[in-house]
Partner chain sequence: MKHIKTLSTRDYKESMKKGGCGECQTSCQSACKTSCTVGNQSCEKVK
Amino acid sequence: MIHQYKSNGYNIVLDVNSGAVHVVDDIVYDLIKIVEELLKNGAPDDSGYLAQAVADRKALSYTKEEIEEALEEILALKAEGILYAPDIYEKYIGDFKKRETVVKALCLHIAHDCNLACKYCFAEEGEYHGRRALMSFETGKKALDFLVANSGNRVNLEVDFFGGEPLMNWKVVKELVAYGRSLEEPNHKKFRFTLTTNGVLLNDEVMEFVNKEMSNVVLSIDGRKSTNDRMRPHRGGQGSYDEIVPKFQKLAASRDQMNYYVRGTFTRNNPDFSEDVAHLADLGFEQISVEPVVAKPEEEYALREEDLDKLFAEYD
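Show me this one chain by itself, in the form predicted alone.
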C-alpha cells in the first residue's frame, strides 16, 4: 500500500507495509502509482516493459529514457523491500482475531475533580457532569488486581493517573504505586506508571516521587501566557500560566528533558498555534505536543472547516 502527498515542495511517498518514507523527484512521484497498478495487474518487474506500458498511456510528458531511468530506481527500491512491500500480516489476521484478549493498560480516573476551570474541558472541570469525588485506595487496588489478573503472559503493564487533576488525590496515587510495585515480583510483571497534571499542585515532594516512579509525565499548558490563561483559568478567572511555568521548567530539567512532554490544545482563539509551539520551545521544553481541540461546533472556540487552510499552513 502506497500513500503519497506533497508538502513544502517535497514529494513524499510512504510505503505503508514496510514503513519506509521516500522523498522523490517529480517523475518518480508520478510513476509510482501507475507502476503499482501495472504490477497488481500482472506486469513483470522489467523497466523496459513497464516503460512501454507507461508510454502507451500517453499520460506523461517525460521521454522514454527519463521514464526508464526512473523505473530502474523504483524497481531497485522494490527489490530492497522498501517500496510495494507485501503485507506480511494479512494471512494472520483471522487467527489474530481469535486470540485470547488481554488487558495491558489502564487509565485510572483517580480524581473526579479539578482545581482549574478549563473552558474546553471535556470532563466539565473534572466532574464529568457528576458529583465531585476522589478515588479510594480500595477501588484503585481492585483496578490493579484486575489488570494483573487479565494481562495473560504480558509482562509490561501501563497505568496512567488521570482526572480531573490527579494531584488532588496524591496520597492515593502514592499508595497505588507502592501497591503496584508489590505485585511485580510475585506476578512476574513490571508496571509503567504515568501521570497527567495541570501543575498547580506540583512541589518538590511530588517531583521527587514522580522522578523516581513515573516513566512519563504529561504537563498541561497551551503555550503563550495569553493563550493559556484564556482557556485554562482558575474558577475565579485568574490565569494559571505564571504559577505552572516555573514548576514545569524545573520538572523537565530534573528529568534531563526526557520522559515527559508539555501538552497543549489549540482552538479557534489561537489559529497561529505554531507561535505557541515556538513559545514552549523558547521556555526550554524539548518534548512538545500541541493538538487540536475537540468541541461541539456551536462553541465559540471550536475549529471550523473554513479554518483548515490556515491550520494546514501552521502545521507546515
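Basically, rigid core = biggest C-alpha set you can superpose within 1.5 Å across the two forms. What you see is a predicted model; the values in this text were computed from it and never measured. Residue numbers count along the first chain shown, from 1. First, how it differs from the form predicted together with the partner chain.
- Once the rigid core is overlaid between these two forms, Pro271 does not reach a Cα shift of 2 Å, moving by less than that.
- Once the rigid core is overlaid between these two forms, Leu77 counts among the residues whose Cα shifts by 2 Å or more.
- A two-part rigid-body description fits the chain between these two forms; in it the smaller part is rotated by 16 degrees against the larger.
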Contents of the next structure:
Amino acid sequence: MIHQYKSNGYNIVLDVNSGAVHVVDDIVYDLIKIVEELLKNGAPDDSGYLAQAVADRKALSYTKEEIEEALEEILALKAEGILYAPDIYEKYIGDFKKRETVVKALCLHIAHDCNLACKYCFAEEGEYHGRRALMSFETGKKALDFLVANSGNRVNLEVDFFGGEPLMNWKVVKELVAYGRSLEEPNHKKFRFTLTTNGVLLNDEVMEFVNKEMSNVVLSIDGRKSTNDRMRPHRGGQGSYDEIVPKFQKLAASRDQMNYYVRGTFTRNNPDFSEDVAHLADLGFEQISVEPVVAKPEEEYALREEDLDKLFAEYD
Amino acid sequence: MKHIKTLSTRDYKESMKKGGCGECQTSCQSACKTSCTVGNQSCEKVK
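Please supply the corresponding structure for the form predicted together with the partner chain (the preceding block corresponds to the form predicted alone).
After this comes the whole thing, all chains and molecules, with the earlier chain placed first.
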C-alpha cells in the first residue's frame, strides 16, 4: 500500500507496510501509482515488461528509455522490501488483541481550578463541571503506586501534571515528584515528569525545580497578543500575554531551548494562525506546537468544514 | 539512485519479529500534548 503526496515542492512516497519514506522526482511519482496497479493485476516485476505496459497506456509523456530507467530504481526498492511491501500484519491481529496490557503513563489532574478563564477550556475554566478542588498528596501517592504496580516490565514511566492549572497545587506537585523519585530505585523504574502551565504563577523557585525535575514543560500561549488575550483572559477579562511572555522566555532560555514546548491553540478567530507561529518564533521560542481547537460546533470559535482549505494552506 | 532518495528505512517487518521494547514516551492524548511529546521523541534504544 502506497500513500503519496506533494508538499513544498517535494514528492513524498510512504510505503505503508514497511514504513519507509522516499522523496522522488516527477517521473517516479507518476509511475509508482501505475506500477502498483499493474503489479496488483499480476504483472511481473520486470522493467522491460512494465515499461511496455506503461507506454501502452499512453498516460505519461516520458520516453520509453526514461521510463525504463526510473522503473529500474522502483524495482530495486521493491526487491529491498521498502516499496510495495506486502501486508503481513493481518494474521497478528488476534495475538495483538490478546496481549497483556500495561499502564506506563498517567495524566494527573492535580488542580481542578484555574487562575485564567480561557474561552475554549474543556475544563470549563478549570472547574471541570464540578466544584473547584485540589488533588491531595494522598491521592497522588496512590496514583503513583498504581502506576508502578501496573507498569509490568516497562522502565520509563511518564507522569503529566495537568489541570486546571497545576501551579495552583504546587506544593503537592513537589511532594509527588519526591515520592516518585523514592520509588525509582527499589522498583527499577524511571519517572519522566511533565508540567503543563499557563505561566501566571511561574516564578524563579518554580523554574529552578522544573529544570531539575521535569523532563518536559508545556507552556500555554496562543501566539500574538491579540490572539492570546482574546481566548486566554483572566476572569476579569484582562489578557495574560504581557505577564506570561517574559517568564516563558526566561524558562525556555534556562532550558537551552530544549525539552519544552510553547503550546498554542488556534480557533476560527485566527485562521491565519501561521502568523501566530511566526510570532512565537520571533519571541525566540524554538519549540513550538500550535494545534486546532476541539470545540462544540455551535461555539463561534469552533473550526468549520468550510475553513479547512484555508487552514491546510497555513500548514504549507 | 538518480530518481529516489530514501529518507527513512524503518522496517516494520523486522520490528514485528521481536516486538517493540515498549519504552516510547506516551502521554495524554486529549488536545493538550498530542504532537508535543509524542511526535518528536527519539528512540530509547538509539539514545
